[in-house]
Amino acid sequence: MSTVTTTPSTRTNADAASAAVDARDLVYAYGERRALDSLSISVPQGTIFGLLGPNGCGKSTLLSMLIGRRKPDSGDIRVLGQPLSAKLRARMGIVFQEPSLDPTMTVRESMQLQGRMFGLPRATTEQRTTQLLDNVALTDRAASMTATLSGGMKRRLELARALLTEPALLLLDEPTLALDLDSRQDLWRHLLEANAAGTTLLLATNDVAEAERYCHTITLLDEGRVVAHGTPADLKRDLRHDAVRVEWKDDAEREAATIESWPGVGGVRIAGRTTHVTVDAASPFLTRLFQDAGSRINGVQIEETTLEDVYFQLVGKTISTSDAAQRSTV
């Protein structure tokens, strides 16, 4: 399985200077609970870098440190080759997990306030506001109160606001949370345009499909620690090749102990009446499955393995919050 390619002991000062984010041995605790536990990452400039893990694994805590909201208990952070500072903050943009727009302001006023906060000349703010609102298809809503916008429009406005200062680094904390499919795709079109123009994107998410589709490199996190690191293809390379989802007529629990003992079976996850199994090859597994338990099966689906499977094989639990029950048999 792919692991972190560079560690604090092997990264050089040149690595830190050339990275968009270079964090080494970060520790941060909320009381007795460690949110970050000697966490180290290095984000190459110009990439789309994903922090993938379940809620509570430390993603948002790390992003809050990068914008100076929290200070690590120990460890070192360099952003764009520099220690954190107020001046450096102007070279960073952020789209928060929760909406952060003032509902009493218009769309244009929200952009103007951002420009004043970061010291942009008024003419520059107006020019960029006009361009960015056009880019995110909000020109006709410039005079509208932000409270009247749809969820997708609010996210596009927050992105335009974050891009107003032309940041070199854009931090994204669950940016598509609660958006419908069309709004997600629309937001990602704008994010990809920003990345193509040279902005580094650092995405914190627990959406496996989103990370796998858009991120160049992904770091898997669990309880504030790095579990694995690499491209989506690298992370899946050593995993079992196929995934089979079996829906049972009755509770899936009693079938798991039998299935996990079969040759070629990797991990078995259970959620209600559904069993998700990673296997070396689907064909021989399905042959035996129907021979031994065909009368108890309601449906079967063969799927490609995902980063969810990688995470489960490494950690023994799921990333997605939709799985009501989890079981490790790796």
Second form
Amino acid sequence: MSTVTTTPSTRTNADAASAAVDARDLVYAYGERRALDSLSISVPQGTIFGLLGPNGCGKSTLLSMLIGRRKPDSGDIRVLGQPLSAKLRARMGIVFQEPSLDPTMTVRESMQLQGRMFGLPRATTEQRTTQLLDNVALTDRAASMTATLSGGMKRRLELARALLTEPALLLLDEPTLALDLDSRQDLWRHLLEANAAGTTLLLATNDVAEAERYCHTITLLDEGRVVAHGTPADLKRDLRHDAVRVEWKDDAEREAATIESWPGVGGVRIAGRTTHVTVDAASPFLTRLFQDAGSRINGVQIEETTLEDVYFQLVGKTISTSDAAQRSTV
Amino acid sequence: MRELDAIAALVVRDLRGFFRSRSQLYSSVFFPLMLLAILGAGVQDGLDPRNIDDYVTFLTPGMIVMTALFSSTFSSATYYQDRDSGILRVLFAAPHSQRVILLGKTLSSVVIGVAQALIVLGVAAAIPAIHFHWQYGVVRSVALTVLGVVLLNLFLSGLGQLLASRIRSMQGFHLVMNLVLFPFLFFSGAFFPLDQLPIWLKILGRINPLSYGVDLIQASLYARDSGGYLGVPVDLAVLTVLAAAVFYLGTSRSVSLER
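Can I have the other form now, the form predicted together with the partner chain, not the form predicted alone?
Shown next: the complete complex, the earlier chain at its head.
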């Protein structure tokens, strides 16, 4: 936990007032299971902040609290320096994990409904709709029913809709889920533009690469608790330097048990016939690997360490392990 | 003011959706009229004239109530479409209380239901075989009918909303609505007079909320005088209390968005 830079006990009221989100000691339980277990985070304004963890770690539960859908069993949340309220949501936007468009409405009507629900003057809504649809390359589809849009287009429209009210805080619940690579990059281009214009982005994701690439700071979550917090570089600082992926001809588990005892080896993760090993230095490890087990190896690849390795080192499990039964939505 | 604009936006949205759904638009008006023609003409000949001398006219208020009932059920079922499309999440994330959003949904249901009921009333009034007696005068009788339909729709839409927000599947919702509302309809006096029924059915009729809607509209359109009716003040009072109660109950608990 050496990478945790901010803890509830050290945060001051000034921090809370200046933070986009300041949550302290949040507890929320679904029956017996604690989705949030004394969770505290502080999201600085103007940053891209990642909540990273596997499904069921409490990310979506936290976002649902921020938009007022759930109330914490205990703890305190302030958004943009104020306690949560319906009115405060006028300064927030959200892109949900699952599609959230009315299939009986056109693209333009979806934007207009958002404008009216948020109390924007009609002229402002029209002007910003035109501008945003142009930004997300949907101008020529403005009169189309949303049901006819592709997955990528729908996501771009959902983002444009969320940005219509120029929110100070934009909540993103796995916004690129099920999008192809081009659509992901496209969406992130727009998100980065919004961030550059001053919008704080709070991203809940289990996509390690995405969080590492785009987030300024990241909080790693496990079972509703913060396990580490910092910049991607901070989080990886204490980690072994290199990562080696070894594909075995046969049983990876037996090989992993042997490798774990070698000097200079950190975490060993197993996925099928592959082991992912973090090591102090790749060269001596590879030398020994080929000497001791060369005939049983199918292939070897040296990789950079990722936040997945950090998470595994801290928690002992991977982020990408999904448990559909635990998944909740905002 | 912002709340009113949000409610208006929701009503406009639902109306637009209704008019885009042609099958719902046509069937909601044609079904009661078809029933009026077939049931009215068919049963008329087999009736003992000592009981009801003009069955088609007698049946018309019941068809108006049935239109309100079906319309409210359909409108309440849009809750599931909104939930499943994800738009309900977006609406609840707007800077308004849950009550404002649900009021908007309820009012759109009321507007659609009232419009449909008035179309049925207008068409029925133009049919030569139907002879309304307008005992309070045409304008007052129409106004009372409209008021009755509004209150009935408020109650039924509120009830639909209340059930929809607590029943996870649309199939379950329709099952419960059919189980509750069809007996309501049959023992409301919409198809046959309640005063000729056995005592236990009379009691059921009196505790049936739809009876008060049927009574109000029959008294306004069909009756020659107020004898044998519960009375307009009673009908209005009961419907108002029921509408307010279900709306309060429907909005006082957090609505689940889980499927």
